[in-house]
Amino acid sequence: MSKKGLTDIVPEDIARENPAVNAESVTKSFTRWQRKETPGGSDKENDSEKEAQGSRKGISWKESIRTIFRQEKKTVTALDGVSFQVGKGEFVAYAGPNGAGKSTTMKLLSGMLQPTSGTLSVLGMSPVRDRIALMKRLGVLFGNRTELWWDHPVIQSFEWKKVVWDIPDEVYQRNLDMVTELLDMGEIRNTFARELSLGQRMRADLGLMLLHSPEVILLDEPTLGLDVVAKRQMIDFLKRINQEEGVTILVTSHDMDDLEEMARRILMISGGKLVYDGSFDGLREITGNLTHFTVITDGRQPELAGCRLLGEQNGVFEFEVDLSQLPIRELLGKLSKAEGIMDMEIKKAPIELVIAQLYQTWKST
């Protein structure tokens, strides 16, 4: 399916008279210089040949080298006319392949970058003009960076933020107690940041970000590199503050299963353009309503026309079927006639598979 087809699918109307995040026709372009290789490549054989040819023509060695590479000015469009809204209290996933523009969007919303064109607002404020006022109500966390003081205990970073951000004593203590309990930070508060594991550091960074009670938080790959336990703690905590505190969350990740568990809505971006805005089930419908099912047999492999065998182990066969092509009633009819079936289970196709198929579609268009 083409990208144009994907943009025609939109979620049900949601009341966002006063959205927490609003992006209108946002474009962000970068100009960069890069070395452009001349035709013929730059491997050693080509280089030697070029130098020899240059000598024969009376061209100096330096001039010959200059012919191999030259500087080229290139304009890269990271975002191209992106528009979306996030209502207050929503938990929204923001996904796309590498280089799609996810991190650029996060930097624009937090005021680190300025858009080339279009308008952005967070909590009714401009991330550029009102950055100081906005940061008092906004939280930002990049999974590959830390704000902790590397050679000091975690609690000193927390106390530093309290002073610099002028957080009232009662607000600071309440939030410190909350993140300590819910993020299981009791044993790491007095640990030097440099001695923390990745999961512990991510929990500490998340706790640090929440000390000033932000109303909107932007998370860029918060579960990057975390083990199963640390990831579970992170996801449960984010879901809790969204549901109980009404915190608006916009999160990016390459782990689609994590995003599906956390968020109710997903924005997908590819090549700098917004190509999907809707539910995770809607994504499955785009790819043809793929479904996986397993059957337990007496050892015989069932013959099921219209179903693709994915694998078999100890008499358990896993199949894939497109329910838009083979309705569930027909599938059950085939299963009832197959010999040797003892049990079965039907489940949705993993969202990772759905997204992978979409990425391949986008690359080919």
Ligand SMILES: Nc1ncnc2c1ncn2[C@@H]1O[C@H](COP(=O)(O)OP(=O)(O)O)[C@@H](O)[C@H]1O
Second form
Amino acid sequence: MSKKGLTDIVPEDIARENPAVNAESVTKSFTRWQRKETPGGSDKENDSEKEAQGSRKGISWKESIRTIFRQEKKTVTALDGVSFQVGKGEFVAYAGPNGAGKSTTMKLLSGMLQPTSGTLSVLGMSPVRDRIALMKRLGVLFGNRTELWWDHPVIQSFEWKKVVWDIPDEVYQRNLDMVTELLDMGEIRNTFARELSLGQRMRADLGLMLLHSPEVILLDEPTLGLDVVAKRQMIDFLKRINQEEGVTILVTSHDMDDLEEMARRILMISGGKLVYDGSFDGLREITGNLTHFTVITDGRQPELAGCRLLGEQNGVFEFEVDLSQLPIRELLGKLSKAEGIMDMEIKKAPIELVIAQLYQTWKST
Amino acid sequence: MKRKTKIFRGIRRYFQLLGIYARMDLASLTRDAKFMAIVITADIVSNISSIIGIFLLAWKFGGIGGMDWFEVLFMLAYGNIVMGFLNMMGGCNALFPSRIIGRGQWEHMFIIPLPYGVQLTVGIFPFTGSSSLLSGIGMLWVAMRHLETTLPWWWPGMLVFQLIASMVVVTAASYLFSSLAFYAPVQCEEIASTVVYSMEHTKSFPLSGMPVYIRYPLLTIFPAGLMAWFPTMILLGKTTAFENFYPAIFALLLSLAAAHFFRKGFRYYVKKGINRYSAGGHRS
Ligand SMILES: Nc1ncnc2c1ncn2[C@@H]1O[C@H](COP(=O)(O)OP(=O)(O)O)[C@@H](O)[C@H]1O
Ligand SMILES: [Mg+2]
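One more: the block was the form predicted alone; return the form predicted together with this ligand.
Let's see the whole complex now, leading with the same chain.
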């Protein structure tokens, strides 16, 4: 963090000496193979259809052979000198657009990757060197995969975990009762994992993750693909185990709607760099409360002062509004007076926009 | 005393782990009668078909290349025990590590608080994966009733010793080639099964009387001969004292090489990371 202006001061009460998660100038680069596309011929007589496909022809035979002798490799810096700490008992959102480096961070913290440089520790342990000791106290869940046994009922995976993690009977029973109740798993428990819906599967996976009473849990895009109800249920549950059990939570998402509901503190990364670390309110102060909404009318354009029209298509008007400038009540008042409105939808501005806004403030200060 | 309790606890824990996998295997076999009947039938068919050709030839012609028909049966039985045991232990694809790598399943293993070696060896399939082992033991018993020589007292020990050497050879070959999967996970996902199955198919050919230029490669660069034929020769007392230890020495060297390259590949994998999580990447 080079600019102080971007950093909201993180609450003091967080024990800094003994953080649950600690990353110090972590850099991770990947090498990627690349292949050049062959530029299209300068032949102007080509028919227009080809031209419309752009000036590139794809990968030629020659190019395919050439790379045997001279590979095109590109270094991708997924994380670039990232430092942050998460105190015990905190609930932190790790936010950023697709490709920002969120999953890479989670994989580094759970020992699946090694950093190119920098150091990481979770509960004071190195994820790679102290893997076994750490995994007894850490919970990891990647939204795009499941830790459940595919061809077995959920409860079987739970029993498997009890043995493999060597969970004492009373701890297991207490946690099993807790997740069964809080995650509404009564019926799911006896269903085969492959027959669960995505929302049910996520609930079962969450339950499985918590059976060994992890002190820290890492969640990578757990809300991805869930419907609104399932998301709510998951977020409420996470908040609850954070407050009641004191579990430290680090959760990634690229969805501003989810992030806002979840955590008090937000770490935002973009292009592998940390661009914001602080509270949601602090972020609001910098970027405003950017919101997008669409209005469907009978064709007439609604006059909405204080809102910026982004585009129009077949009577669907998309606006942007900063709700910290124009409170939602006033916006609704204006909408109710506009004529010809048939329907509308409100959504938080995409994260890319929030980040762009951050950069803009950054430049102008 | 303290050390003793620690070792005891370790062993108990290991059996606990074997127990949960065994229980899960039983549960998956017995989930319904029709399913169970199908699985068992399929097992019997594949067991019979794996040996029937060679056995009928040996029976019809009273032996192959200097081996009597029951010696051939002994060899087939030995091979079945080797592969049968490995299959039974291979519930977590332990025999086919390139699959684990290629499907991105190692990412499940990272977060389990057990050493990788333990994770790979506790996944037993005693109910759905033991048919070949059982048929092998049965065939061995039949063959031995026809052996004319009386066996020395240490013979059972020698049998176990040779069986272990053969199993190590197969496993080490699989791990050696699987280390390639760390570098090219997509292309090498099935390299372990290719290696293992090709050795398995070749193991049943009696090599007695074969020319040297066929026999030697099959005992060195493509060691299928060590999976059944050569140990059979040893156990039937047709080899020299040095030859008796050849499979074990070969197994040791091959496993050292496999361990070296597999570790190297693994370090590369953790450094580079693979972005691959295929549809088969969930727990099977
Ligand atoms: N194994 C890999 N090899 C090459 N590039 C990778 C690998 N894993 C991630 N990347 C790249 O690193 C960047 C960050 O990826 P990731 O952490 O998955 O982003 P996010 O989870 O925030 O969407 C992306 O540009 C991605 O393409
Ligand atoms: Mg990701």
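For the two forms, the rigid core is made up of the largest set of C-alpha atoms that agree within 1.5 Å on superposition. Keep in mind that this is a model prediction, so the values were computed, not measured. Numbering follows the first chain given and starts at 1.
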Task: Core-aligned C-alpha movement of residue 26 between the two forms reaching 2 Å - done: no
Task: Core-aligned CA displacement of residue 295 at least 2 Å between the two forms - done: yes
